[in-house]
Structures are given as C-alpha cells and as structure tokens.
Amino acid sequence: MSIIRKIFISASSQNDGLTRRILSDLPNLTPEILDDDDDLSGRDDLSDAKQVLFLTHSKGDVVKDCPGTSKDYLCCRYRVINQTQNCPLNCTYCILQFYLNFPATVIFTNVDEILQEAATKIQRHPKRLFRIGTGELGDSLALSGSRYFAECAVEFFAGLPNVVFELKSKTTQTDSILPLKHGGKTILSWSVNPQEIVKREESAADRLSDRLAAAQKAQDAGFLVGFHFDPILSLPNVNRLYLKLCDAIYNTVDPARIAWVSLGSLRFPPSMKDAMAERYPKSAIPYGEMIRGIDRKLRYVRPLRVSMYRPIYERLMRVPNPPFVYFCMESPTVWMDATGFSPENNNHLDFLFADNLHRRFPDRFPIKPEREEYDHDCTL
C-alpha cells in the first residue's frame, strides 16, 4: 500500500507522460496543481515529506558528480542523477532524512531533458567511460515515479557505448526493469546488510534474502548485478554477519557476473547524532563510539573500520573472478591496510573501475580504456 497522502503538481508538468502513469498508480488522491512551486515551501498542513509527492520540472542541472566528502579521501568519480529527491524507507542510518528539508519527495517528469542532459555531458568524453546512477537522493526503485524513470533510462543508455547506468535499490520492484533491452549497459544493485541489521535498522526495506533472490532473476534475466555494503556497523559478532553475509551472496548468485562490491562503514554529520537517536530511541547506532574524520563526519576509528574491512574484502576476493570490490570514502591508508594496495588518486580509481569492467566483461565494455584518458579531472 502507498504510503503517499498528498500529490501536489507544478503547472509545468501536467501533461508529461511520467506525472499520467503516477497518478494512475494514485487514483484516490486528487492533485493540487501549483502555479508557482515556491507555494509548497512553508505551509504548515505538510508534517511528513515521505506522504507528499510534488511532481515537477528541473530547473538546473540534474546530472552531477557525486559529491565526494574530502580530498583525504578517495573518491570513485561516480555520476549521479537526482530524478528523486527522498526515499520511503526510513533506514535509522539514512542521512536523508535529516539532510533534505523541503516538505515533500520531489520527482522529476521532464525525463527526455534529464536524460539528453546525461547524453551531451558524457558524449563530450567520448574515451572515458562513466559510471551514472540513480541512487544518491533516493532509492532508485522503491517509488513508481523512480521506476518509471528507471524503464526509460536503461533504454536509453542501452545505445551510449561508454556509459554503465545502476540503479541501486533495497527493495525487490524490478518486474518492470527485466524485460527491458538493457544492451548489457545496466547493473541492478542492491544495499545490503545482515538480516539481523536489516530488521532492526532497515524494517521498512525488503528482506535480505527477498533483495538476493532479486539479485538472482536479475542475473537469470542477462544483467549485472551489484552489491553496497554500506553502511557497515560496528556491533557484537560484526566480523561473523558479514562474512556470513559474503557467503550468502555468493551462494545465490554468481560471483563472475557481478560487477562490483563496495564497502563503507557507518559516518554522518555530527548534527545528525541527537536528531537519529530522538527519531529511534530503540537504535543504537547513535551511541556507537566513533570520532569526527577529517571530513568533519563522525565515523568509527580507522583501527576499527580496517578491521571490519579486511575480512570481509579477503572473502569477497577468495573465488575465481572475484568482483571488483572498493571502498567508498575512504582514506588510502586504510585502502593500504586493509587490501594491501591502494589507488593513486581518484582519478587512477576511476580507470581501475573501466579497465575491470571492460577485462571481465569485453563484450559489455569493449572500449579498452587507456590511462592517459583518466589522468585528468572529467566534472559534469
């Protein structure tokens, strides 16, 4: 059932064919069309923004570089499109939910400008190859109107040859994306923890093993698939859920058809602290003993994070073929420490990221990327 009470809709976006199919999926609400959308800012009847959908137009840029926390820390030039701003599914963790202060989830209709905006930014580097997704602001499945956009952009980037488009999720809605001509160009991925953490921390997402079936049909159904591992809490026994977490990953689907694993342990902005633990006074990832980083975000001791870190990455590695597995802000010293290398620079994790996909997967990637072509900063 939809958690949605409210459809407001900006003038603009009436007749687009993406704002028709979401209020076919609403037909018991009516819609407030809205001649100016700074109306929707200040009123005082909005309590939730998960139960509020404003459909709109963009107004400037919605593809971007993800927004990489510190120079101290590596970077993996991931690209982001912000089709969808907030995300159902309440996960204590989710810096969403106290980061994002507009009173509604925001949805994009304009989708051929959002996607021919994606197209003119990645075709002027046409040597490079750019790993773009939906996931930064919003699960990239969990809302129809997310969905929907998923449909059209995975058919879009089917014809781009040097694109990978993910659409990272914690949910199972991926019917209507399997049919799909895909052209070997998208990776189905999936946020994962242990169960126990799942149920306790992410109750309103689908459960582990419901996320790694979907992983399977997607598999079944041609695509790649991923997994996040992020974030990684520190609590009693963390070493043996995680490692029985890699086992059962790998006991479902095949560890040679996934593209990538990536691990990130728990950070957040220390203003977030006392807000998470009045939100979930049963969680208690609030009262984790960690320290403020270099990026100002509180996070656990390195000591700590590389300890997690490292069994983990030596599992996910002990298989022939192993994904390529990465670390998401994270400093190279503990890349060193925990795996025994590290990236020069993010630039140099940006090749390493094609120059994996296109060994493993030529027929997908059949560009060989040259290192020439990564050595200098690419911004959309």
Contents of the next structure:
Amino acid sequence: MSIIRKIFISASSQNDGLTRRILSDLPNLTPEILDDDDDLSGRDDLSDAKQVLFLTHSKGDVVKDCPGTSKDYLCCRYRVINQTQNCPLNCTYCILQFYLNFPATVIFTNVDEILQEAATKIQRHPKRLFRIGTGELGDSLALSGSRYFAECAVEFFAGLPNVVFELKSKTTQTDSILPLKHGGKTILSWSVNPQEIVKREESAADRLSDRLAAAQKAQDAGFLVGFHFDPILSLPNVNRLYLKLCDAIYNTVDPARIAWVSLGSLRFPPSMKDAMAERYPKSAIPYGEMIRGIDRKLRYVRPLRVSMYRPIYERLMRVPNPPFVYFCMESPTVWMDATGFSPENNNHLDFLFADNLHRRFPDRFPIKPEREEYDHDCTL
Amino acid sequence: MISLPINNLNTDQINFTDRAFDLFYPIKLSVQISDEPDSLQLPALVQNSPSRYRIVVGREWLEPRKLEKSVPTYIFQENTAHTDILRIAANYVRLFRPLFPVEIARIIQSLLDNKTRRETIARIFFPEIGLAPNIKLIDTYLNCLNLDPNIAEWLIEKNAPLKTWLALSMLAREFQSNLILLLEKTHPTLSILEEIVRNIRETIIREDTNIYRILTEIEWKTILENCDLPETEKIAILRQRITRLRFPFLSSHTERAKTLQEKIDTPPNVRISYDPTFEIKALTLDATFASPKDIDALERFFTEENRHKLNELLENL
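Now that the form predicted alone has been shown, please provide the structure of the form predicted together with its partner chain.
Every component of the complex follows; first up is the chain already shown.
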C-alpha cells in the first residue's frame, strides 16, 4: 500500500522511462503536469511531503561529496547520488523529516544524465576507487522510483572499473535487484539497530530479522553486503542488545563477505531536539547525555561514545577475515580509544577502504590502490 | 466596528459577585495606574446583564471604588456578541500590556464554551488579538489552564517568555506543587527554574520513571525545608543532584577528572584546564610569570611525579 496521495510531474519528465514505471505502480492517481520552471516551492497546501511525489529533472549537480561537515571528525570520503530526496520511513531520529524543507518527495527521472554525471566525475581520477551510494537523502529502495533508478545504476556501475556502488536501506525490497548483472561492484547494505529499537524508533521500516534475511539472500545472489550501525543509541541497558545484534548478523550472513560495517552514534543539530520532542513526545532519544560537538551538532559525550563503540568493534573483529569496520564522523581520539588505531586523515581513511576491498576481494577489485594516489583531496 | 461611549455608572448598579468574565489579570501588574480616588481614572469595561452590570475588565479599579457614587465605564449591551466582547476586552488590555498566555487560554476556553468553532477562533479571532491564525495554537494555549495559579503569577512577575509558560503548563499538577515549594524556599531565577524543570522532565522521559521517584532520590523536600541551609546552598545542592541524574556518565567522568586534577601539586602561577564536555582530549596549561620565581616554579612543576599525574589525568579525560 503506497502512502503517495498526489503526484506532480514536470513537463520534461513526462515521457521518461522512470516516470512511466512509477505511474504504472500508482494507477489510481492522476498526476498534475507542471511547467518546467514550476518547482513547487512556496506551495503551502501540501501538508505532508512524504505523501506527495514530484517527478522532475535535476537542475544542478546530483552527484556530490558526502557533506562531512567538520575537519575535526574523520570523514570517509563517501560520494552521494541525491536522486531521491525524502523518505517514506518515519524513523524518530531522522534528520530528513525536519530539514528537507520542501513540500514533496523529489525523484529525479533523468536517469541517464545522472549516471553520466557520476561516470564523468569518477573517470577524472581513474586510479582512485570511489564509493558512491544513493542512501543519503532517502532510503535507496523504499520508493519504487528509487528502486528503478537503482536497477539502472547497478548495471551501469558494473561496467566502471574504479567504483563501488552502495544501496543503503531499511527495507527488504531487493527482489528486482538480485537478478541484475552487478559485476561484483554493488554492495547491498542495511542500516541496523536492535529489534527493540527498530520497533520503537523505526516503526515503518522492516523488522531486523527480515533485513538480515534479505542480506543473506543478497549474499546468496553474489553480492557483497554491508551494515550500518547508525545511529547507535544510548538507552538504558542497550549495550548488550548491540552485542546480540552483532551475533545475529554473523549468524545470518558470512562475515567474510561483508564489505564493511560502519558505526555512528546519534547526532543532530540542536534545533532538532525540540522538533523531535514535539513530534515524538514519548521518545527518549532527544534526552541522551549529549553535548555540543566541535561541529556544533549534539552528540553523546565522547567517553560514552567510546564505551558504546568499543565492545561492538571488538565483537565484530572477533572473526577470521572480519569486515572493514569504520566510524562515521568520529574524531581520531575516538578511533584510537575504541580500536587502538586511527587513520591519519580523511584521505588515508579513503585509501584504507580501497586497500581493504582489494586485499579481501581481489577478484572484484583487482586494481591495487597506491597510497600516493590518495594523498590529495579529491572532490567531485 | 462597535462604538462604546463612556458612561458614568452608579456603583450600586455593578454586580461585583458576577465573575462570568474573570479572564484577565489586573492591568496594573505591569502598568502603574494609581488607586488613589482623586487620580486619573481609566474606564472599566462592563456588560449590561439581567442582574445589573457585570465586570469585563477593570475589577482592580472598581473594587476600591465601591463606596463612590459612580465610576467611568464602557458599557456592552446585553446582546453584544460574546466574540465581540472578548475581542474588544483583549485589545483593551493589549493597550497597556501583552496578554498573558493563561489569559489567552481563558479567552479560548470561553469561546469554545460559547460554541465558537475552532476554525473561527484560529482564522478570525486569533489575528484580531495579534496571534498567528494557527489552529494548533488552540491546544497549545489551552494547556496553560493546567498551570497552578501561583506558578502563573510567578511567570507573570518574571515576565517569562511563552516557551517557559508552555513548558511548565505541560507538567503534572503534583510536579507544579513541588515547584511552588522551590519558589517559596529559594526564589530562583527564571533560567535556573527552567534548567531544573528541563532536566527533571527529560530524566523522567529517558528513564521511564516518575516525578515522585526523582524528587525522593534527590531529597527535594528535605533540602528545601532544611532551615539550616541558606537559599543559595539549597538551590546549588538540588541543581547538582538533578544534573547528576540527567547526565550520570558526564557527571562521574567530571568528578573523576576533578579528583585526578586535585592530586597534582600545581604552583599558584600555573592553571590546568580541559574541555568540560570532554569532546577534545587535551590538557591546557596556563602559566603566569610575574617574576623569575614564577619561571622557577614552572620548571620545578615538571617533576617525575607530576608528569605521571598529568599523564594519568590526560588518559582519563
């Protein structure tokens, strides 16, 4: 059952293949066609952006560097494709619902142009491995428009030598992805949390066990998988639940074929605290032991973060050939205190990804990365 | 538009016991209007009713003049629409001061009791009294009716912003009655009260507990009713205990660092500090040199033992 109640289409998007596929999924809705210069801004009659779909062409860059906003926290140099902007899942902690200040969920339908933009930018640096994904401003698979784009992208990136394409989701909507020719270059990954938290804070997303079963199917279909422990939440008695989560993952999928696992604790701009409290008055999430970080975002106090990360990291590393475990936007101090090691800088972290993938999966990533290729900043 | 002529009304025609329009706090709380009989007298607002005239605005001026023959008034007729009376009365008060949130709540309740539609209140009435035409504000303001009158008066006295009114109006009455004890015994500033309320409320939600447990744990009543403690100490103890409940990890980390810091034998011209949020793991040493002796003191400070202690502190940040 779709939550979409209204569709707007820019005139130039009408005949796109992606548009036609989306519309065929929603036969009961009559779309409203807009002039290309009408971008819906200023429409105050659209009360819920999640129920309104806007199919249009992108007007600027869609392929960008992940906005790691602070020099004091290590950023992994991920790249994002913002083809879908907004998400139908109502996760309590999600920043999108408060900060995507637009009255509709946007899907860019100029698929070929977007993929070509990515290829052009990536091919400027042929000796560097790019990790790129669609899950930054929305779930990669939750909406049909995102899935159809993903199908094109999986096969497109299969043909590029220096890229890893990641689909990041909290759903199990992988049926149309699994049969695709991915060339070993797509990683299907899931954001995860203990089921107790999923139930309370990610109520519109799929259950943890279903996500893990989908990951198992993805591995069976020859995909590498990934997991994102993000956001890790500090709640009473929650540490043992995260350890159980590690065990559940390793009991379901083969750790040796997990490309990476990220760890990131809850963080958000201070103004989101009141907005979250107003929208979810019973949620304990806004009331963790948070301080203002160097990037001005609220985050758990550092020693608490380390005490949350360290046991998870140790549990994840306890297997032969463990996945690459990294932190999303954490300080070198936290890396060091939680793992005994810290990347030297963002570029070094980027190199470590490429090196790890090459060493663990040489058939998929045969090009040996050279450290000096990663010594300079490389922005898209 | 409704035109209201000023009339001199005989005081014996005013029904002082009719409190149908007891919606407003005295205007003189924020505007000095003399009660002296010979001073300039502002007209009160009254409405004609079957049993004489009922007071709409200005009870605080009329009560002291009960024994006078007549008082100046604006008179609403009996058939004046309820919304018109409230609109004019509210704007009359607004000539002298902003409406207090609890007054707006009473106005809204009065309109609802008189079967005014919520949409009409939001779209038409709110803009007429200077509010945004937002229907959500109806319930937001109505929460203020939950405020204990003592707390409402304290908020008026402190000229509290709307945010504080709304935050306190969400509290259970039991919590409010405990706050009254705090107000009586410590006379806190607005910002300290806000901090205490916020920390207690957030701890209750996070720990899924209740106000009784929290107040018992921090010995709220015992501390507040302790005659041997000065006000400032009472409030300091309570704030410290509440902060420890709200930030247990940070508090114990802070205490550990403080203990380690105190172990370091620091000369008077040297000061050790660190980021109180612990986000940055680093020690800062400030040294002041007023004489060669101070340089010697700094040199002597870096003994093997102090280096060890500094390192221990750094590791524990």
